[in-house]
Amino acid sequence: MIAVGGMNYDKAMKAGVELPIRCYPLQAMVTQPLKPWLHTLVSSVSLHTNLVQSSRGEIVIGGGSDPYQLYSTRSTLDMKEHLAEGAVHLIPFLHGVRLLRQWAGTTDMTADYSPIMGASPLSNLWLDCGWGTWGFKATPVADKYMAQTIANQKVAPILEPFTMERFATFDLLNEMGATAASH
């Protein structure tokens, strides 16, 4: 099974399978630890910013992916400023809280912002990719149904809408509202 995040496209190409996905840098940062107060994820589609508090008290700030295809994992000042502005707009008392670190990774996205799950064009090669910025939220249920799919050698009914064939038939899914971070 190919399920390697931002490297899915490259790994599939090594097997001769071209995936309809593109990779984009995705950045996040954390603040100094604060006493626990944020007990839910706060997200703004219009600000392309989300916040959650870690178990150590740090506020994890994430949001929009960079607007260009790139495999770089270098963080940028532009995105740092964008995320900080969004965080302070959502929760004004964060103004003046120190940032400890910033990082970047790559994320792979499909044209319809929905994952590709199921069989590849090659026998016994399975795909679980193109999750974009929301794969970590759906991993437990996705793993369950992908395990069933591979064990039974048949795509689980719940995964059928996510097959790669939808791109050839233009039967795309309308999931653009599923993630606030990619558009």
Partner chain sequence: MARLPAPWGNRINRDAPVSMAGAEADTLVQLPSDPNVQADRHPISAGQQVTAQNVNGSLARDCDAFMDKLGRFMLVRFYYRTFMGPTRNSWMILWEPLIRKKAGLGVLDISAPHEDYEKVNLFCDLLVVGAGLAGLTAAIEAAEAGADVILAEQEPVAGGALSYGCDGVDRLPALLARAEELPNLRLMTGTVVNGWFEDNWLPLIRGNKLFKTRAREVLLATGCIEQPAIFRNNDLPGMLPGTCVQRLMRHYGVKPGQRAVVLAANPDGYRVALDLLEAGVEQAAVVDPRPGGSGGALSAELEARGKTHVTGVRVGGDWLDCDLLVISVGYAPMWQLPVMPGPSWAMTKIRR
Given for the second form:
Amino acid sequence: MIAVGGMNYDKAMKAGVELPIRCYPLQAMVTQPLKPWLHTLVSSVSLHTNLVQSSRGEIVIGGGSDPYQLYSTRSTLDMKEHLAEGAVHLIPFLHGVRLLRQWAGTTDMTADYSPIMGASPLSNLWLDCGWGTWGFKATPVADKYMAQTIANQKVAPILEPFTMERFATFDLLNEMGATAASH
Amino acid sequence: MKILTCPMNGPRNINEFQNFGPLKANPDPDATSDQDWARHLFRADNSRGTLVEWWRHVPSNYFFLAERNATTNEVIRTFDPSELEQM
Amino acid sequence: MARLPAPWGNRINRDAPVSMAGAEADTLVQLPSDPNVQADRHPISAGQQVTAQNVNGSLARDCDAFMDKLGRFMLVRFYYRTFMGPTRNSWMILWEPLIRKKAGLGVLDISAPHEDYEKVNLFCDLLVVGAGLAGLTAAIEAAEAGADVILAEQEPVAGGALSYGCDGVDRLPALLARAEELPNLRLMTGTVVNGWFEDNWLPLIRGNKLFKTRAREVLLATGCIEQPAIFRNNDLPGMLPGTCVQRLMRHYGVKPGQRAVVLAANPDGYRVALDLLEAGVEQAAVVDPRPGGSGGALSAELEARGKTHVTGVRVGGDWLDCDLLVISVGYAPMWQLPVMPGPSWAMTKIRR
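The block above covers the form predicted on its own; next, return the form predicted in complex with its partner chain.
To see the whole picture, the full complex is given below, headed by that same chain.
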């Protein structure tokens, strides 16, 4: 099974499988540790920003991907300004909080911003790719069904809409299982 | 902020531009199978080397092409679409 | 004073040594509307309320101080191994709420008053980062050759080591006077260069103002930061880097102690010792750990004594009483800026 995040495209190409994926950097940043007061995830689709306070007290701020494909994990001031703006819109009293660090990771995006799960054109090669959005949140339960799929050698019914054939049959998902604010 | 040199407007901040993805050959809709048409729509160059991409300078609505390294983000050159015919 | 292991933040709350250069997290304090303020960077004002962070009780009588003693049992990944049991959802209902109560440092003021922040765009031919001897000289030379120069310095005064050291300090007034005369040289003190992004796009931060700067060329003259010596209990208060002692005396007029031991492995250490004598600080010893120096092979034998403040050090078996241990053993370059986009980028940029 290919499930290597931003490396999925390269790995599948080695097996001769062309994935309909393009790689984009996804940036996030954290503040200095604060006494925990935010015990839920706050996400705004219109501001493309989400916030969560970790168990270290750092507020993790994430949001949309970079506007063009790239393998470099450099971060940008543009995204830092954008995320800070979204965070202060959502929670105004964050304005004086200092940022500790900012980073980027490579994410794979499909044309419908939804993951590709299930069989590949090769026998015994399974795909679990395209988690450019929602990856950290949805993969644990999705992969429970992937395990079932591999054990039964048959795609679990709940995963059927996510197979790669949807791109050949024009059955694209309307951003199901994805969010406009990736995290 | 990164700078992109527009062939018409000169060097501008990259937030004035919109990316339209890698250049693709235009297949003939009448002579293409459904499968190849799907591939044309959803597949794009995702290599780590040099990409040739469509960009648009938004305020002037001018479309052009750029050669960009997908790993280092270095823009090698930008050019007007008319140069495509000479390529 | 509790020293919590990594998942909660490293021993941030011990009243530990300072650098006076904003280089450590040990000085973080709470102001009423501002958590995690670096105490050695923040100008004091009359009536200001300052409290310790992340202590249970007070800093002197911290009920969580026992955590210091547990540090040796809290290894890397301790967090994940320990808190899964005893029952299936213990993490959710027991451990996570407990850890979240202990986590974090300062307290965020949810009624913090509104503040205004400004953004400004700047353009220059050359941005020089750091206004020490090297940065000042380079900025002046470039400006005299006609370039439009911005010289950014994070300290409130220009001069770097010339402003607190004792070597070559007489060169500073002439340099500052030359810099002042040049209309195309803009000296920005109290300004942190916060990053170095693609195509020389740099955020300069001064107070509530962000200067988004586009520089044709960037010159780093960020200097060095002093490194600690490695021995047991080397993080007790009262142990200060040599440059910190000089900053305390020359910038703030503070006598750093009454009786000092100076650990000097470079000429700067001896200069600090001379500075301390001039300030009336008694010298218990100057110890040189280099072969042929007075201390011999010292670092393994130098062990600090005292629980909350250094009261003595042992050098080769002899205890020397002191309330200040000055450490001058070496420097590391301040190269956070070129490292930011990744080391390969940094290396090519530096070699260029």
